[in-house]
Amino acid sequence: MKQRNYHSLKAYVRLWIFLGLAGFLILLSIVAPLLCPNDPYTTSSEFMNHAPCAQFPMGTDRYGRCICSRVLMGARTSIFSAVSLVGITFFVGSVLGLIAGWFGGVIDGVIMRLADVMLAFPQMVLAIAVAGILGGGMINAMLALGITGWTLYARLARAQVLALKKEPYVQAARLSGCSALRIMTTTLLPNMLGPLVVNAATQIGVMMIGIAGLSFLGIGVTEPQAEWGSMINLSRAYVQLAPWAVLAPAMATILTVMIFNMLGDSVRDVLDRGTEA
């Protein structure tokens, strides 16, 4: 019993630690314009590929722009876009999966076959094709990744509904005359949110990597907007001359993705402990 309580306490501590780190990153991205030591968009031929110094803590890029300022501004672009994309795909996929699992029949068949078609293509390959057709830009990159992103939540939500709709409390709600909408929103949805939230938390890092990948290929965020993937792409040809221009955004991406992935694992552990209890 004591060992179980110890592991539960440890899971909650890990959750609060990574929740605090994720909150710190989000707060940092919000106040980024106030923290930038220099204008992230001002170019200077005098300071091209300048090494880190007091004026430029992380050096400059090929255009003489402050890397530190662009990493801070890139946090806003990368984190907000990934969180927004996960929120949209979470909502759309959960609603479609809820509808498919509850009504079944033709509706279920249409939604699930559409999901199967989307899953038939590798997500990144399809995203590259869509982004290449639509052109560069953050909105187009998010749309390209979101086309397949909703399928994970739809399939999971449908499976949860199929399992929960046989429960006695759901049958009691149906016999009491509750409408399908009320049962889905007040009875089914609260009981199926756990696995969906866990997947959403882990998908933030995945979407962040996807957006950075598209930007690295030149079909995501376009210059001069600051974004970590495009910063790496811009400076990769000068990696031997100015390695700081690549390492700074790369480390920012790695650390941010690790924090959000660990947050997702912590949420899963806490929910698993709650289920065991």
Given for the second form:
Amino acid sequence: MKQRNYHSLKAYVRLWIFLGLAGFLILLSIVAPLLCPNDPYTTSSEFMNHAPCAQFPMGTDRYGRCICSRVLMGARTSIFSAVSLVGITFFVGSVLGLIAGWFGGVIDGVIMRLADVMLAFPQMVLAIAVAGILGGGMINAMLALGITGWTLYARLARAQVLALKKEPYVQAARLSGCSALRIMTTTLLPNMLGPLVVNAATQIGVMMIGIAGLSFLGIGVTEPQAEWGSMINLSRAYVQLAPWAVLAPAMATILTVMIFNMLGDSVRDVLDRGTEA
Amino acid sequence: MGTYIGKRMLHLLWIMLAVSFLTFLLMYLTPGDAASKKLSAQGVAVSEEVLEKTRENMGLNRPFLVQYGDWALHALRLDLGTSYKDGFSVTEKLWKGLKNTVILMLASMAISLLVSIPLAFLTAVKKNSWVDHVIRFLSFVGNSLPNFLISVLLMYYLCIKARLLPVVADKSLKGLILPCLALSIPITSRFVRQFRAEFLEQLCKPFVAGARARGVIEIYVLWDVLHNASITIFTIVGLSIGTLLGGSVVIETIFRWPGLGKLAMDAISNRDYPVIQGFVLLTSTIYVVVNLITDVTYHWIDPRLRER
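One more: the block was the form predicted alone; return the form predicted together with its partner chain.
Below is the entire complex, every chain and molecule, led by the chain shown above.
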């Protein structure tokens, strides 16, 4: 274990505030269907590109759909997909890194060489190619970003295991006849979780931007499903007529990414100060 | 140093082999067979007879590994096949796009460096002052903005509302401004944060205190700090090439800049697989080679690493 840093109360307060805000956003995305003032998928020829009014608090898009409801439902898509994508890559990457670091040899070689190769592709380029070929959809977009996403955790977990392996308490667990699975889950995992969680927390914002970017290009979440990136793409041609149709999802994206990035920063401040800025 | 470069070159060789294999596999695994894709991309009515003939011509009846080997050997000779869409050579198309993308990337990188280094210095020297807080907040916001959003917002406010700039990027300098801005804002923001951390670390070093104690003018001290930080700056710049390559796809599509990214997006919407294949292979090659150059230069600049 590295020497413990003493953190100011401020860092903890910040962490709780942003945890609260992020929790609020997640809650909001769960109860979104109850909050929608209108049906997010109902089109209407009467209210095309309609300015914000009492019935449509944020106006309507070119198909006459309620922007406010779509932004709310879009929160669901964006937050759910980013958080679950980070969760999955975090889990898969950590497990693979753990296995590679603990067993070494051929298994290590295969896993880490695979990671090396995946890292040879610029993440967004590969994601665009994969999502483009698979032809859109939320699952495909997540897959496209996840292909390279796991390597971050795998490398980190492996490095941690290699360092921890030499620790006396790990040796002791080994000598006392614990199975590999037991050592990995009860001895190694709790001691290496910190840096992994820090990275996962900072990745949520990155993945959110990635998924929104793919959707914007038309190869991520596709119409008519409500998603901020694709909403912006659909409305940008009409931005002169209906700026609200672009600005509402844009502000939602900016705020959400900022909150999750702040959360990532404060998790890092509390858990470890050593990693790069 | 020689053995280090040799080792890295070997590593590069096998990585490129694996990359090319995966790229080929990716296209091979796409649903539907290549012959009907080619014909439908050209808009030809598909009959079983024509299909069989095209398959024969394209060599699709051979085993997978033979097809890969053939493709890879041609790729080594810079022949990436022909576009399904119009029959032009993929290499030529990529080359044309590459030139424009490089212009865009170099200009964006130059803007990013010119803005971020002075700002990072300012925040590091005036640590915890209001200037520091404002710049750090702005860089945080910039880092949270997706580049497509920046593009759309810039377009709306600068082109449509203020009518300052053209919406579609022509090849003039004026047309280059918006794509460059959109591409460089997130990168600049990240640079400011990373450079600030490095400058702060350097400013704490004894040589700075020593120079200041001897009454050396501050500007010379800062010059030395910049000099010492240059290795880190260099590495950070090298690592950001991936972000630039990915970002340029989005930016070029929005501003219709005729670069690699736009080529790739057009190819995706046309299901023009040889072009997508070539694009992935080319960008990965650029990425890997730039990373190699960064690492080797890093070893070459830093005398402590050179001796090993």
